[in-house]
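Starting off, we have a lone chain in the form predicted on its own, written out as structure tokens.
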Amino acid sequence: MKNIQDIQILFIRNLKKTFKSPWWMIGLAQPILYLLLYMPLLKNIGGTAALSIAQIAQIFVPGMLVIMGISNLFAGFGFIPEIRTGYIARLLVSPVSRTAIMASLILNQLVSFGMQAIVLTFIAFILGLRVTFLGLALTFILILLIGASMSALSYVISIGTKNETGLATIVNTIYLPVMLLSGILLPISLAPDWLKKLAHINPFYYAVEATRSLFLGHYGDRVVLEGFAVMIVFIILFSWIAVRSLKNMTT
């Protein structure tokens, strides 16, 4: 019970801090820019006949939702100043549990990310996207798992580096190959064989394929189960490491 109260108090504090920043509104506009500026480039994808905007959205939006989840790798850029100013150190010597500290940080990230995902999906519906409620609900659960696990990983890296330069170097090294080998912006089926083989060892490939299957209403596909299984393992593993990292900050 105390943990829940601690999470609530810290979460509200973090949320107020986020909403006081003028930059969070700009973050909400990013999904719109992707839809309006990138989707038209896919009109003749793979040399096929021109696709409709609705067909393009069916391919592009699921991958875009996953890439937004992966982008939570950058969450640590807001966390490092909290370490530098001593705020985290003061929390660590208080009765607040490390689990509550980390959970409140991750939940704060999920609120911002969730709002972006809702905006993206709403605009996509206006452009002609059609997906069942169940498919959309399961997709949102999956991408929230991705966002939470990537936030936790980002906090682990932040605790280890304690500076933005180190965080940026590590995150960008992870982010680019993960994005390119996931089939996020384009289906991996269009890639040469050697890239297809590399993609199959990328865990986020399965998340992207899972979201596309869910958008098509194929809820029982094996790739859907694989996508959820990978992300559940990730959230458990990275959250545990993040809490352990916080505990080690006091030693």
The other form holds:
Amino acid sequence: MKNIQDIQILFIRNLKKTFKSPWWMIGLAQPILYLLLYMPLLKNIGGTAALSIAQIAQIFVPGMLVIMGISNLFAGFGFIPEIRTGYIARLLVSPVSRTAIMASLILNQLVSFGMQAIVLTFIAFILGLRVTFLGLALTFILILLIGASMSALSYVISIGTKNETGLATIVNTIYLPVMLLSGILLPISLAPDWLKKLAHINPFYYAVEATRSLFLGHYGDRVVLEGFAVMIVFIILFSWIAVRSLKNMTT
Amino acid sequence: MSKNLILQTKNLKKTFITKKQKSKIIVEAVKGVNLEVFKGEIFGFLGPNGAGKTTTLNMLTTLTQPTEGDAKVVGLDLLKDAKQIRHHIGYVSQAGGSDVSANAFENLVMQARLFGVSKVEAANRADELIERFQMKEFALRLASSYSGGQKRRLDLALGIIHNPDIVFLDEPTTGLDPQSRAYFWDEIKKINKEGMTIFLTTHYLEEADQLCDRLSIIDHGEIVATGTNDALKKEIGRESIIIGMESITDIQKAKDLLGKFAYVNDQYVDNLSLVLYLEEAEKHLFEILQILDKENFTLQTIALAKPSLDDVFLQKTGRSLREGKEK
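Just the form predicted on its own so far, so send over the form predicted together with the partner chain.
Below: every chain and molecule of the assembly, starting with the one above.
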């Protein structure tokens, strides 16, 4: 009970902070740029027969949603200054549980991310994307799991490095290969064999494949199950590590 | 734990393992610290930067687990009852801890709410503290716009809004101008008078001297001395009277004359002045002046010197706290 109330108090405070600064709007602009400036490039990818924008969207939007989920790795950039001002230490010395502190941070991150994802999907709809409600709902659950586990990981790295430069270096090192090897920008089926094999060790490959299947209405595909399984393992693992690192945090 | 103790540590240790070029380096930040803090006192933890003050404080405020040793805080076991301890302690870190994205009022209300206080009561307490620490004119402005002194007032208010039994202040006046520092010393004394025990770390001798009832001196992770300010000074320091005269012959004569008195423990000549060491310099000052006057000595200067905490530190560690003078 105390935990839920604490999460609520901290969550509301985090939301206020997020929407007080104008930066969150720039976060919204990014997916729009991808849709408008990148998606048209894919038009002729299928060879002679040009794909319709609706067909492209069906392949591209799921990958885009996953990429945005992974971008939550940058969540720590808002968190490190809070360590530096002593704000986090103040919470840690109060009766608030470490779990509540971490949960309120992740939830806040999910609100910003969820809004971005909704805007992206909405614009894609206007451009001609068609997807079933169930497919979209399951996709959103999956990408929120990605967003939550990646922000948890980002907080772990932030607590470890305590400076933005260190966080940037580590996050970029993870981000680029993960993105290239997941078939987000283009389906991995276009890749040579060795690259396909390499992609299979990337956990996010399964998430991208799962969301694509969901968008096509193939709910029972094995990849859907694999995608969810990987992300459930991720969220349990990273949120556990995140709470632990708060417990052992030195200030 | 005795009834009057609010905090007691036994052999508290903290070691960090850092890796440098593949070899592990073990850093002993705190090497077995024993502390006793009594209810209602202002206890000072004096030492240079990097001596282990903050690490000790992090352990006592449940932020980090000790590597070894035991401690009791507000009667509870530090290792087993950390959660309960957090209800009864206040903490103001060196960085402060205020949320710069909110104003003072919002900061205070949230802090009170986290201690389980109702919304109405939280707002009442926030108003009280805003009044008390004269924060009214800036209480509704974002904390990011506060001056150093204003921010420090908010930090202190955040540390005590839940009426803790003991409040830990880590370097409470570092970086403040002398005026703000004096203001804080007064406020800390007032809070203490109202019944709150204060545990503060500092590397300012003046702060330890003016504010603290008792103190422990820490250096390189070890406690080198503990006691009341006066006791510490007495233990090492002898008070002295320094007399300046015009000629070296006069000084020699005065030295022979004063050497006959039992209360003069020791004396030496330094250029054109005579330094006398005695137990209670103030008490004998007038008498010494009378004696010298009777014998028609002409004094140029006269000074009375008391041992400072710096002398204590110098004696215990071989170094001075002031700008790293060597002994």
